[in-house]
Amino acid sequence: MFKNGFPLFRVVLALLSPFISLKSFAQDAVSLAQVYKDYFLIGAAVTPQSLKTDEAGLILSQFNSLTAENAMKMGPIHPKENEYQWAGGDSIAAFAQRHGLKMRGHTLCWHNQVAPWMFKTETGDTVTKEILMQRLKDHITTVVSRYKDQVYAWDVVNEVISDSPGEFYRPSIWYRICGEEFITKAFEWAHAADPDALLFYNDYNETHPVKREKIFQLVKTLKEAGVPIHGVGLQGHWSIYEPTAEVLEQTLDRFSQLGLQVQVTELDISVYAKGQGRREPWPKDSLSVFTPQMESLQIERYKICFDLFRKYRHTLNSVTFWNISDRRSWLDNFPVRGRKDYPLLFDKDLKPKKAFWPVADFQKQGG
């Protein structure tokens, strides 16, 4: 023993491994992966430079599953036509096979975060539809094979459901060019590409009742259709205030009565009433404080999801924390410019927050 008790396998295993600290095996006594390793898989939404930090500790010590925040996505991994940037996304599957950990592949096709040259010709045309839908094969079958082996399960098409209530699909340039084949095409693409690999459509507001049956309507097509598709992903991105217990099993209900797999993505509870649309502060936006409020209605939500999760874990099978931390969430400054959020279960300094303890104790409690 060192002084003041420090057990000295602790110094060992700190001193063997560049990426976990003292820090972190001082503070975490409990480990949600490990608690939760019967129920299903507890991810994380990383970025490369997360990776050198401390909080690479908090990471090995908390989650079994990774997924790349952006690494992956269209935009950052194929700038150009002919140029990919592999290096941010390399690293991420590195460090999870390095390290054991399950990767999520996050996201094939999306709407936003897509270079420009996609959708135009060597002249600044839109592009065909023949000549768009090449594009997006090639790029399906290059991301896909390259990460064959490790990473088990794809984002493969993310938000083609449209917010509006009379509208189904999302008028993007993608449904513009393609229209809804796009969709389908992408799947069996991706399958082709890795036919081990779990295939999940991904979309949020899904406990908003309309958009709710919009999305298990597209699933349930796709299903019968024979589209090679695996499962569903609820984003989560949620708020202090929504979603309450019962819309939140009506929802699992729903997505359970698929068949399929059904994965939690993005999870995150902001301590705001949601906003859409990125707007200046108002006078009564509170710019870093959160509050005990914040705090007791946070305890509540977290505690109110994960007791629903148990319940559907014969369906529910990943939980995924959009970000790691409150010392960076994408919600800081988002829909709000200069706003901090506090939207996850450890704080600034990588300790558990009151609201990880509902979560992580839940045996304890009698959950």
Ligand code: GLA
Given for the second form:
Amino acid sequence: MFKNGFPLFRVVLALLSPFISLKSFAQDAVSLAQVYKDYFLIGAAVTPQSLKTDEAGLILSQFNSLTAENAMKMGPIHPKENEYQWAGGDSIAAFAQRHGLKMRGHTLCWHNQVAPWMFKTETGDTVTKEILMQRLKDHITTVVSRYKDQVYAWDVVNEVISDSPGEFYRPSIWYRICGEEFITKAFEWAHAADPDALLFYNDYNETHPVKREKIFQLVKTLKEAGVPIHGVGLQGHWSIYEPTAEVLEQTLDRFSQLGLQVQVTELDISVYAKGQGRREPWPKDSLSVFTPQMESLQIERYKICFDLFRKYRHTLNSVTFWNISDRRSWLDNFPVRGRKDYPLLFDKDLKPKKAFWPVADFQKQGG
Ligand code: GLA
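I would like to compare: after the form predicted alone, may I see the structure of the form predicted in complex with alpha-D-galactopyranose?
Entire complex below, previous chain first.
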């Protein structure tokens, strides 16, 4: 103790403080977008609101590509037959343009987050294939044309492959009404509206061998039929337990055989094992703890992923995180209601987590 009870550690802290702040400045100054500039784009899924908070600063320092988390999906952007809601998509596109960031469009056709009117007649009956195809064409043409100058790549069709091993297509309402034809047509209409846009098929569970093969076959068939498709989007909703390096390498290797672009479109590494769909919390669930064990498994999994992403950089040209930081993730309430997740590389205060460093510092590690 010093005079007046001034503790020694405070003096030491005061003497060290210039170095401490320098160190944290140096850490903040490491930018993923910068260190990966010769490899692939580094993206984030954002909301219009997030661009008005301190997260905007983090985006500008760490990312060079944006995806609208929800604002450009069918339901939010086209809630009624004769009504488009452009404000959200426009504000994200304007932010991207103002700051020289790339923008991915997400998503033109999906069975979720689509307004009910799409499938109903005025009298409430289910629409015919002819009407639904015309509505899809109008939707795609209008949305793609609007963002022609801002969006360089679109997720045209999202998640049409079934998770059931014995079934090829998901029996969605699109499929039940239109058969498989809507898939091909969606790509053709998107291409007609913007011939310069890169068009992707996007799906999840892409590392699971059976589903992976079905996605591969779908994209290969489209390509061979001359459909304007330029790439496959691997969503990358993974966990601290999977995929293993071996499975991820098999996945990247398989998709690179398509001879198309590969993008990781929705990366997050949940600290929980992947479950089987939405559920209420169980008594044994811990709802908000980021344990040291979760942390170390996450560090390891992120390192495995980025080591392999760099290895496949010749086909992989963009890696987008699904959200910005652990402050908010769609996984906070899904699949377990009310359970907090910590799937990203930045913490709630927007500081790099420990998992950030092996991803960002690979040059120093000689990797
Ligand atoms: C899918 C969709 C995304 C998003 C995530 C979860 O992966 O493609 O748009 O909705 O689910 O948020």
